[in-house]
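Next up: just one chain, as structure tokens, the form predicted alone.
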Amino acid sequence: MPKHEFFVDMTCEGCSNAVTRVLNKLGAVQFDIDLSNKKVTIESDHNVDTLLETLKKTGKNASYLGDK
């Protein structure tokens, strides 16, 4: 499965919990959250647009950084 890296403007544990919640709802993803660097690495067959839109559902600023 391809790995993608995203910036998500997370400032606290609540923010990372929101990211975890939306990604778990999407399903078929494995992910790692780096709160201190505000990065989320996602391993998934979903396309980048779907992943980015899902991350934006947290209400946080999110952008695609590239393949990992």
Contents of the next structure:
Amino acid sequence: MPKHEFFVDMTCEGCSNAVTRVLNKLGAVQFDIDLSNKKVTIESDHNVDTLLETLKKTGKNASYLGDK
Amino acid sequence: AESVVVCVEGMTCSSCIQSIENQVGKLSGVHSVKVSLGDKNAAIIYDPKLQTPESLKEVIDDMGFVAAPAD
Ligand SMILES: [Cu+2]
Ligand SMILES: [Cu+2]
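Condition change, the form predicted alone to the form predicted in complex with the partner chain:
Full assembly next; the chain just shown is listed first.
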């Protein structure tokens, strides 16, 4: 499965919990959240646009960093 | 306009508040939104023709918080 890396402007555990919930809601994703570096690595067959849209639902700034 | 208070779980800091106020505030039919970290809720004034307590709850839920209408 493709692995993508995203920047998400998370500042605390509340933010990373929010990211966890929206990703779990989307489903079919495996992910790793690096709060201190504001990075989310997602392994999924969803395309990048879908993943980015989902991350942006949290209301935080998010952008695509690239494949891993 | 109507007003509703929605309980919100999972907010921890001012940036959580900011994102909810921004996101809910830009919905059509929402006149004002005031989020309280201490009270764990969001007080929203809205146009009942365009939004319902359910739809507002749904938006906050979709943002990754746990929302429920307050009684
Ligand atoms: Cu936070
Ligand atoms: Cu926060």
